[in-house]
Amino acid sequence: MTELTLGRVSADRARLLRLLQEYGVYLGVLVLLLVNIAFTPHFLSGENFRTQAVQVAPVLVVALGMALAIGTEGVDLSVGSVMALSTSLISLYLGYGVWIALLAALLGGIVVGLANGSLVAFVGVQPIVATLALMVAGRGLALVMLPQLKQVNDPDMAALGSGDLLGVPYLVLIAAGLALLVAFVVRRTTFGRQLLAIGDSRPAAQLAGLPVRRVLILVYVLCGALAAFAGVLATARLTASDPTSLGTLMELSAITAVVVGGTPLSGGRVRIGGTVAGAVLIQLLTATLIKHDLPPSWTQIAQAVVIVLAVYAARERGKR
């Protein structure tokens, strides 16, 4: 094989990897849709699409915050525990009114995010270590406040979880609105540009005089607040607070959605559209396996395989 031919093969391979990273998540969603249309009974029913959309909403909300953290070359492993903490706080404060309960849940997420951001920005702890500590502590605190499942009997929470506007569930509208808001923040604001600059090169950002510590703290506060809000949405949908299981392995689903959506773990870039598609992909994958009577453990294995493939594609692209 001549040198010219080898060069063309290498260029074609690089182009293919680039296309897979940019658009592979959308292709994956399309393939899963076609597979389900062909082999899953009643998949095209309106009720099924409503169910899938409602279930993906909390995952997407968490993934939006995770995308911001990964964009700074960080990660937040505490998001699942923040959801558990959020549902415990809702149950504890619901007697004072639904707005007080929602405020308490969001404040809980903000406090965890502030702790994560402070450890990363001021103490210099690696994000994976800092958020791992809060992952353990947050779940433990949630179980101390609410050791077992408790029904949430509130008409406003029930309306949030099951209500709709013109046939579109509130949960879906809220998740879509948050996705648009986060996309605007990343692309159109000074904070978004600073976030990407820090992820691209933190030393260079510091030399340029950017408020690195402030941005990092705000990123983790937003990540915590979004995770807490996802806990609110999940609690409203289930009409129950269950800190023992709510948010379990949510960090895996969120990271998968973000990475598969084209946001590199090396930071410096955030793809919100890809993150939305990644969350949909994870939900369709989970639903497909469940509908075909495969055990839940297969979902985790499938997510792990998807992450490895996405990271490999990003690594190969980075070599060129």
Partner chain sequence: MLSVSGLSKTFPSVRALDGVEFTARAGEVHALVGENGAGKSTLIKLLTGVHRPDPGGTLTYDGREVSFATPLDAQQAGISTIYQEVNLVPLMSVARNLFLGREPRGRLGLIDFRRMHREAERALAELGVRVDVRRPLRELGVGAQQMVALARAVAVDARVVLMDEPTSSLEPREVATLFGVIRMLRERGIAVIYVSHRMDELYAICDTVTVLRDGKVVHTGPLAGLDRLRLVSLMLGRDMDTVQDEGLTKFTGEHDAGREPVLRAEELTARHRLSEVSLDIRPGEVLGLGGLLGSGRSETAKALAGALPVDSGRVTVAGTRVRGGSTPAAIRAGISLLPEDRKAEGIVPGLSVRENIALAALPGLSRFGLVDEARIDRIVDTFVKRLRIKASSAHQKVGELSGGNQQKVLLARWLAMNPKVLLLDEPTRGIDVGAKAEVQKLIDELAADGLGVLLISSDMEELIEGSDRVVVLKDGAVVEELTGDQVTEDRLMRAIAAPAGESRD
Second form
Amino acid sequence: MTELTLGRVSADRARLLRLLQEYGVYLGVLVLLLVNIAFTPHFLSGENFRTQAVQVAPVLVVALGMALAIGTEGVDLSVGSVMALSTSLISLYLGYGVWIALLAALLGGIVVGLANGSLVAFVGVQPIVATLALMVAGRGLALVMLPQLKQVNDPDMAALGSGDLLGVPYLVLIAAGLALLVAFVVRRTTFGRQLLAIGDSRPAAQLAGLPVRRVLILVYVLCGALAAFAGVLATARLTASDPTSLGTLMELSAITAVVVGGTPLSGGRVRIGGTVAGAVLIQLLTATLIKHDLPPSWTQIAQAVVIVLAVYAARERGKR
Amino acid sequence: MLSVSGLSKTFPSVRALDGVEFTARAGEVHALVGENGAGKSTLIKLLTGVHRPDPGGTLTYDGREVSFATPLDAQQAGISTIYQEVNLVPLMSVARNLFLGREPRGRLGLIDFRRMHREAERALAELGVRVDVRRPLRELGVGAQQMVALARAVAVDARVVLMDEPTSSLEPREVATLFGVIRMLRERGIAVIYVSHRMDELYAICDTVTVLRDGKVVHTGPLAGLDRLRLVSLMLGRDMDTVQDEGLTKFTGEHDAGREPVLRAEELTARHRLSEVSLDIRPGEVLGLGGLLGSGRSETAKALAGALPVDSGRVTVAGTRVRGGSTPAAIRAGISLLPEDRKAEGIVPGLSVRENIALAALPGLSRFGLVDEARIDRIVDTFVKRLRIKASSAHQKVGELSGGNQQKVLLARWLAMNPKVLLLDEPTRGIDVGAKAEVQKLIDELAADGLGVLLISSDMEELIEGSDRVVVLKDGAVVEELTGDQVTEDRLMRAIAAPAGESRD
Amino acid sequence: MKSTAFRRRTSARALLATGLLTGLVLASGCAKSEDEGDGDKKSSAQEGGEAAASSDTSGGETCTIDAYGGKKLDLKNATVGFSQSEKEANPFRIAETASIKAEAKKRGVKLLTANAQSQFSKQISDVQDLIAKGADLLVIAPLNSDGWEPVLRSAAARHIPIVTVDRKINAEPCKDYVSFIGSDFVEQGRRAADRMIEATGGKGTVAILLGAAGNNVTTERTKGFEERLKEKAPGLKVVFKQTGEFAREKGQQVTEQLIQSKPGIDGIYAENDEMGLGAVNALKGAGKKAGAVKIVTVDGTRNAVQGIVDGWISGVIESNPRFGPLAFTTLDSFAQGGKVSQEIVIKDSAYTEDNAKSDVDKAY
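Switching conditions: you have the form predicted on its own, so give me the form predicted in complex with its partner chain.
And the full complex, kicking off with our chain again.
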């Protein structure tokens, strides 16, 4: 009798745990929203939501690419440096017009992605090592191109950074659009399915004749391009190119958003909705702590706690 | 020296060992043989303290009943193990590796390097190995590394030495050295337990043999008087006197094979694995690949499917050469492989039945990179019905299905590609009896439809009854081809048992 | 195991990837930035506030060549070595190096320079090289405070006077080195507070954008600011203290949160110009008018001073990088046997509405 009850309790617990893993991130967002509505002055205002959405936009764009990389059981540590590279390239090429500058920035991200992908797919370097190399080299390169912060006075860039359409900032529209696009790619394209299969079981994917190398390279190229684009968005918002500090620790924020959002580090699964919620969760957490003027060290500790929780959840999920 | 009695080991789902009796005597080389899943590795792990036996079994060592809690316990008691893969520290010097964990210490507790190097040189010289003991281990060849592992095993005053397929990556010359060392150990009164599949080696070096099958000891006794054929039949569990006329399997037997081969492999060679393997597969025929474990059957299938890069040799499908070392190229040419390790290399466990079936055919089921869901649904539907795949829905994860249904999903994945040749590596292993019969029937039907099939099976009955012809492999080379009336268990076992060099008569 | 053909293809692709990266580096060669062509006005800024540099020798211990050891010499016939810590990439370093070079040129002194590119080991060997090349006196902008023993030993052996600028080294003054010339960061904080009190009228609430955590500049600039507020304007309260990591983007993000949760904030003290400019961005984005929130920053870069001209910033306290005149004056009087202070504080100027327009070209 006791054993029976125990068995049921643990089964219930397991189900609860699984539900938390699946939907915990949404619950977290909800709780933070309620806490802030109750305790933070002036929280419930359009302006405030706009601020949070605008601040989270570049992080989310990076996290989308990161979700793809993690889906293949990889990771891309070079995203922050790609943002720096992108911001340098924008400043350097703005003289040719905003479109050329945008193209240059994206190309920069694509090239880094190609290098990352080739190292991972052809040379067989561990993703964490391959992208670490470019994480270090990328920012160095960015600083060679543009050694110091530089004002960006282009009106189009300024409009991109602070303009809106029917009250919704461009940055937010773009990030949302990209999230939908990436979700579509993951769900509906051959590439998306192959990516998941490779992440779930690379030997099986290989023996099934999947173009494993091509898919891996494309994943890192997309990740690089998205990070570069996030660099463009951040530059537009700042109206300055700041390769020294733009995107520092971005890889951690992005990985946290993805993992908190329920994408397992063991690959084979990509949750875009969860990634969006994960990015929002971190943003709200930071905002809450700042708004209540808690000591800056608390912010770091809180973020660490979230990461630990996320990794714990991922580990549970990994056990499956 | 070391003996076990009534030893059993049960894992959550299987009884790996069942009342095993086994004795290794001092000054004797004892061969431990058996096919995959016979329980050899479990027995080794019990002897070396990796696993604990079920209650009831006793382990006697040096006249006393013992129980080893950890591998270290066993090691300290004097039981040394040499694994297939050398498990030493590649970056440390040869001498450090030899004395790892028991380095000679000087007065201050520091390592006395001079003494260590001197002793290391002496220990290796005794085994006939002359190397600079100061060099890192990884600079040595695999054979020499194996010798260092052996020297280490001997140096710790071992009284029992366990060798698990020690020759699998050795050159013939190195094998000779190894045998010399084993003879020396025997003379010193050490008990050697030797695990190998290589018939010739067993007869060259071993005194006694114990044959395991399905977790039980089916034979134990001196090797000298034991006929090779008898040994093979013991391992495979087939009695050579009672070869059945009518099979229990679902195979019908003969197919009307086309004359021109659909697949032709010429002299496939891969170092240490395959040497000049040539074979033909005709459309509408099932070609069996016979041989013991480790004879190169799976390697041949993988080489054909582009999953194992070959050093030389060529594969042609319908007269066109297939680029080697590329799975996609082989698949495009019409070669599909159902791999031996279904769980690790076949299914994608986290994806649904539907996605698994559509996986290989995906590019063909897409337009501009967008998946055509309706077409996938039609194909999945067709195959789920035709192969009678039992799943709660097409969206169930494949990892949750039974082995037989997983295998059917894999078959469906390949049939959706319309292949010309199907390579089946152990298609019925680990699946229940009912599903086994279904899969066998399916293979038969596929061949009848004109597909060329290559069948690998450790189940002798399945192989003999399912195949129209059988190519027999041994040590990575073709030793015999059985056709027509020759396809019998008796002939197959004779071919496997024949000593090296005498196989073709 | 892989066939050679395959391996060749792999390395070819790896090579391609490398080539692409190289291309990316070269691509910066044909870049064309927004404001190409007006970059040659900079020189005036660098020669700017020479006059601003003057020493504050009151109090503190002094040092003479007799106490330090060595022979008197005439600076005109001597060689001075200058070791810069970081690449001249940010305005501060550019101005610092330019000031040293300009002063050497003015005095007709032979100057050897080296740049450690932010690598401490390189700085050590740089200084040893300078000594080997015949430097009689040294000016060092140290990257680290610790780890100077080997250099100090070889300098002491030849009795080479050393002056360190902008950062102290952990060693004994007047024994291992002559003196240290730098800014007083606490004083900068106090002066920022004075400016803030003036701008806000001494009443209301202010926020502080802190620099990077664990940095002595952050602690000292905060300390001076808070002490002076308490002392002079108890009606002005610090209600918000968050780090902006000395970066513009972080300054902007934190200020955005701030002005939503505390819309009535009267002033923002940013511990460097970049965070202050980030705060300006945030205020602009929130639709605030210039001057609605008083911003005071520290450093004195041209962009911030321009911010005063545009009405967004109320005051900029300078952290003076122009060590040239002071460093050479000190070395000169020391070499001729004079008494010099072991710790010399460089005079930092300040920019307000009154002088910003006229002095914006002096800013670095």
